[in-house]
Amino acid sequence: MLLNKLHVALPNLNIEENKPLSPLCTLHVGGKAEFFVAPSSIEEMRILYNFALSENCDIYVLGGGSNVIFPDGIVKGIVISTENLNSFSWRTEITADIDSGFKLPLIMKELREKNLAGMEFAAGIPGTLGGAIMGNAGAGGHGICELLDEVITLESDGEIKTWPINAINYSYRYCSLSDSKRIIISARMTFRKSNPKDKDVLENFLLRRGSQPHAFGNAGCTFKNPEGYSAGKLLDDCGCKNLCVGDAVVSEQHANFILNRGHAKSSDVIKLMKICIQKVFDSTGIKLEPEIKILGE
């Protein structure tokens, strides 16, 4: 039995069965994890990952849950949370080593305390560093990857690897480290001393975030912006605002947000996403690409 083998491989690790996943995702949808674990060290993560490889067991990595959803029902395999990989240490006055589970708002707090800047575009973005790197999260033409010096990963062969920034390709909502099945462990990032203009830049990003819906659970922007277009405007122009499936509804405030009005299921969200993609494609010939990641389909 897989549970018994897990206990043998990691006797000191708390392993939860049938763990509800909806409270761990900001859209508040999804079923239960067959097994859920939150390693507290790189070594525990490495042992767990190698165990999953040896047992041919599916694994899903969960950070802050702000841009992912899980399907309804039981998600077979192991959901690995990075919540306990959350250390932050300054190497120099402007360079820090940060674990993948460290939350972006807390990085912003560290920068404010040291009068540093360079990450204003991330103001108001939830989630953890690992997930942000995987999708090169950002705004206003900037992304988290531009601040990286190097990234440490757990590779699909179970080995630890260090990636210098010149070995990493990134662009809008894309990072080459997401091309294969790997887990981001930590990153080294360099910031800069702040200047008087940074406060205005930060306030502009916060104002932009303030215009987005917050009254209901959501997973941030549902779709990526196609080159030269705004996904929100395309959805709005094609009549997607207020479309709903069950308790999943396209926000009237911002068409690129799907909200959970209370009891939406993951299947409702996925169906609504497909309806929106089809409506935009039928009207414009543009096929929207999801920004939300659907794990365990």
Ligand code: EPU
Second form
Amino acid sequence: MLLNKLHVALPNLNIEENKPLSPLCTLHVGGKAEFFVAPSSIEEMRILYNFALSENCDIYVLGGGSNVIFPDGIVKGIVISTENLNSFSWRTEITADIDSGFKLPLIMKELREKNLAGMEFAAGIPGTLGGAIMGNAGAGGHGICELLDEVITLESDGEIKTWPINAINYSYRYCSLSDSKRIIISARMTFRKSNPKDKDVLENFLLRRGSQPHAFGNAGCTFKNPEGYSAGKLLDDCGCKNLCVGDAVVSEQHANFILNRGHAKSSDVIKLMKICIQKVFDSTGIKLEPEIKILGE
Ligand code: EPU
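Could you drop in the structure for the form predicted together with the ligand? We only have the form predicted on its own so far.
Below: every chain and molecule of the assembly, starting with the one above.
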């Protein structure tokens, strides 16, 4: 029924049914999307979003899948991938318009080619620009939002809106655009000419990233650092390393990483996160907040 209506609303769009989501998420867990679409223009995205709103249908926006998990089983509604919204164009020597589905490592590559800097802190962070903006992804006290001039979004009333940076609030792993349901379409970002020190800064960030676990599927840091503390150290001190539920295990290398050592389910990861939260709370009174987004719960 819904599928027929979708075909009518978007006759040229490829609509996939029962699409496995685990290959699209770096933790490699989660079930299947009832419907999965990857619009390749703002117009397609707008029609699709308006359709979902009018049908009262749940939608989930998927970028690079590096910071999210879907539940096991069928995820009812439409999973909208931004993978085909991926253009990048220079407006000036140092300012670029970048689609939300463009990957952060590719932005870094563009900057290297033009001898530009400002995004060293993002070295080694996978994922797409849209996802990175929603969570103000970053490291070392920096976040992606500090490089934004403006963001174009598709709002929950189906309209396209431009947000100048002074209309957006952001802080550690937080961006006010994530407060309500909307889709990030693209952003304008300004960088700067690089100087000799940037290379050292970049190498330092790469070194820290290099010390994090890579061998298994993971979704980066599981919890946000509570103010004044390191989540990794708290988890380590509370004996969370190597705790496991099914094939989901807390990394021995860095306690803020949960790894999928084979066939972990989404429910295993969620149970393990709850155990970790409880352990740290019981020992320290600090309640860890997930950085990984659990969609469709
Ligand atoms: N530590 C331990 N045990 C552990 C892990 C860490 O004692 O198991 C200690 C470390 O020795 C260090 C301190 O905790 O003294 C902080 O650890 P680390 O340097 O690894 O940094 P982090 O605060 O855990 C943050 C970001 C990372 C980012 C790194 C490097 C958060 C939640 N994490 O990690 O971001 O890569 O800095 O810049 O803000 C992510 O967001 O997905 C992520 C991995």
